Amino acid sequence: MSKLLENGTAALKSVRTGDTIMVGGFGLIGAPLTLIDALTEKDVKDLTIISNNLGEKGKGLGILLGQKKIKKGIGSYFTSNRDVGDAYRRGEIKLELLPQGTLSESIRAGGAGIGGYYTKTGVGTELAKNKEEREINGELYIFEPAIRANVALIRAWKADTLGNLVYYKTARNFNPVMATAADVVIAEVDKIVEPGELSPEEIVTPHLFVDGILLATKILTNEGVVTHG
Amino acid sequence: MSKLLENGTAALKSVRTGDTIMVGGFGLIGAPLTLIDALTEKDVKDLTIISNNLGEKGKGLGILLGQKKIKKGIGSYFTSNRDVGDAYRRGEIKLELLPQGTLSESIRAGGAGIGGYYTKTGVGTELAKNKEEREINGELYIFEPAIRANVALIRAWKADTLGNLVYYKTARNFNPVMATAADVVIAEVDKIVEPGELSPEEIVTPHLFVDGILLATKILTNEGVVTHG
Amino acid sequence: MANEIQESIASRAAKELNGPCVVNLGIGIPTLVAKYIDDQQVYFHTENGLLGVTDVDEEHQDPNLVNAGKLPVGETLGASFFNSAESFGMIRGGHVDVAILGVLQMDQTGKIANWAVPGKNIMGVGGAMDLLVGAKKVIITTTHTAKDGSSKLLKECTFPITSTRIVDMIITELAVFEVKEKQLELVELMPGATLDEVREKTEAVFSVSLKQDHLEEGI
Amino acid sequence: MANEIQESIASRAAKELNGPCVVNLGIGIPTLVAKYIDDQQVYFHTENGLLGVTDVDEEHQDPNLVNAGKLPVGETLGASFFNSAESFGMIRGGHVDVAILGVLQMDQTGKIANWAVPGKNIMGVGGAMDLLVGAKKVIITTTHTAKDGSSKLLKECTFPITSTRIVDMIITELAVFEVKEKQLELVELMPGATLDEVREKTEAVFSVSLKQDHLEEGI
């Protein structure tokens, strides 16, 4: 049984209307652009998207937003795409804003069998409204529940055929934690190698987290997003 | 200001009587044997030791136990050293037993500014006695507080002079998490290299966690612990 | 060092592992299971921080490459190392497909006790509780009776339980049980065992639903 | 693109950084601070996953190597990459020595508001709240007044606060304040600024405790 996927359509086989989907990336950096492109072509809607940003205006997840396929966004910085604010004002999308550290920690918790945790971040602010407060060793914390998704779409640099992953520079960001926190995890990569070609000490995402691997055809370059292959 | 330490005495300068000390390793594997040796030679007592095991009989932390310098042990598997049970029965040592996953997660929480968290592990067992229970999404969890220490003594493979660390095979175990969760972190290593010699993608412990580096002189071999240098 | 009984239990357990799957083996009989596996897509995880455990011959033993029982092991092509918190994140997070574990006792609802004995000091738990709450499937391999001849399959455990989680399957030298809706169901007799013998050596209540090919030899 | 005022604030802030230390720079004026640092032991952390940020010339820009403002950066010798959860673990866990941040407003006790404006939708927070609770020392760099000329140093913030944490120091184009026991203390006038001008443009109550070498020019 191979994890190698032929194309975006095959990669998104398990995505359904109403699903919660994690999408890696910090803006377009480390975003799975090929898989996002496939998602814009798939006939699904009412998606909840967990991602730091909802792409940029007309790029990445921004396209999905334009198609009105996103019911709700959970992220830390929607400001990067002005269309999100407009869609929100028109009542087309719900938003849940979390501090970036809380977003990444809640996803990690979801992947590690932790039900929820207490963080200092946000205590006493508007983002802590209605959140449970607790004093631990004389300091105030708020409760944050774990986050999981039906599907995670992530971006890595190299995969071996077993599904082990390594990442490239700051394109790593949310991808390794999202790889742990969804029922189905699909990684888009630049290169697929044989088992043994990645050092056992440097593998960041062991293969037990990864269900499918797709060669990327949408690549972020200094000149913007280009299509290969 | 260099992080390089001349010897074990210099490495343990900040250790005081009554301190809480994390010690890496799974049994003797990945245990900082040179630093433990220095600790047995230092005039301190009433230590709380956080470590998966308290060494083996007469080896590693087992020597410290024999010296009655340990007031309390926090770990998951004291069974590996029969002396621990004997000391406990004689009332010489307090013990706090945690599931291994809870031990490692609590240390990670301590290093990551998390006050505590909810885990499924242990629910309904004797180890959950007097622990707060909470239902999250229909499942029962128990609360576990974060753990921190005054000093962490850890074992790595290579360090660069900035303090970046990489580990060797299953000698990694608790060391990277302990590196994050103490006020002072001292790493004993096999090799010290120049910045740039470790790949930025494979560094497991970035240098901001590490306060001091010592070349190991007590080495675990197939024939047991040997002394070099 | 393992005896014939242990080997027969381990080899039977091995038949339950069909790749691709990720498997964590406990100390004792479970560790023996690995040698009966040919399937290249059965990947062994050890909680001290390695996915891709394999055998090692004496000459290639590395003191810093061991399994959770601190025995020397090797690493497969495609193996990876990680820290303890990451390793238990995999376990608790449901990323390990099967855990094969030993027991001291188990009750007739499928709960097990495998970490502590009353009256003795509780000195170690290791990863047992984490594996029980986290592994998708738990298979128990154990001798049917304790050293004193008493049944390990009891109406109720007298030793402290390891988890409220119900295991999926129990394999002894006498029989294979599945746990369905918190009830033990005998589904297979091991070679040479009879239903009478199982009944005699089992305190727990169980139902019998032998698969066709075991009916003749069994009863 | 930065103007003279921003550069003067950034260069003053740079004087507060003495290595060895790990520093996280916010977007805007804080980002400018890096170019005034010669000390090789000042290590820059960016929350999107890099310790060891440095400048990059246009020719070596890599689209996948950016800072938290998504601007192209380079990596130093000895740099390391890590994921977002690890990066914020460093921040919340107290492993970042100094955060230099911008503000929209701050109050006279040292609390800041830098993430949201009332009446507008709250669309982004990023890492601001994490840096405020986690960094050992927080230095604010900001223009003294908003675009409409109103003071950014207020009796009370009208914008939502970013944290209950009190910052340590505020550097504007007019003055440097330290925060001591939840009170602002003017400790330095910036070149060309007078105490009268600071008083006029500051709504917040502050005490004055100019260091000796600023007394003549200041008053």
The other form holds:
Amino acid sequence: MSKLLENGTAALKSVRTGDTIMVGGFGLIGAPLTLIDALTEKDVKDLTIISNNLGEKGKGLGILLGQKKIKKGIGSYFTSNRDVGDAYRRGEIKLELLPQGTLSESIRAGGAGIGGYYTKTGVGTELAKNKEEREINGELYIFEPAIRANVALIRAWKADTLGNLVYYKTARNFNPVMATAADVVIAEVDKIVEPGELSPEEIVTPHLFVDGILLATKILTNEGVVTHG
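Could you switch over to the form predicted alone, since the one displayed so far is the form predicted in complex with a further copy of the same chain?
Coming up is the bare chain, nothing alongside it.
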């Protein structure tokens, strides 16, 4: 059965006020810019956004931040957008900072059905404050809970109509792991092909994880974000 969605409105029909949403990308690279654009037009608020960062000033998730639709951000590199720090100082947004590997592993744990894990990363720092500590083999670890979301908005290069996904180089980043850790997963892609046209060896995210696919109309180029289609 085809999972192709007609437009951004149809893609985001399951998003509600107060939802927790994972958004793929490292900066704007591998970010689902078409889906983010649709989210800026949807009447929702008080969102918790799980993403490496919150876009850039006036771009990607940075637009959503400017609309004051984000209640909380969970990520590892907020300083790529100075508006995030300004909003935090004004008390307009809550932030939870995680080391980048911890962010990725916590999402992976959420997708794997693991409740959490112990790590040495962050021990003895402010990031360990109020977290459970345990000594294992003579070394101190802190407990990190798994992370899941109501919805994941991800970016891939190619998909077949069933929802099998192929990624492009570093644009892959957080997208595959996020595809496993949300109740609803929507993928934005550059190309859509028929079942059987993708080699099983190149498929990274199987279609069972994907609820819908949308053809991208917002593309990141050397000149910036452009619209096509």
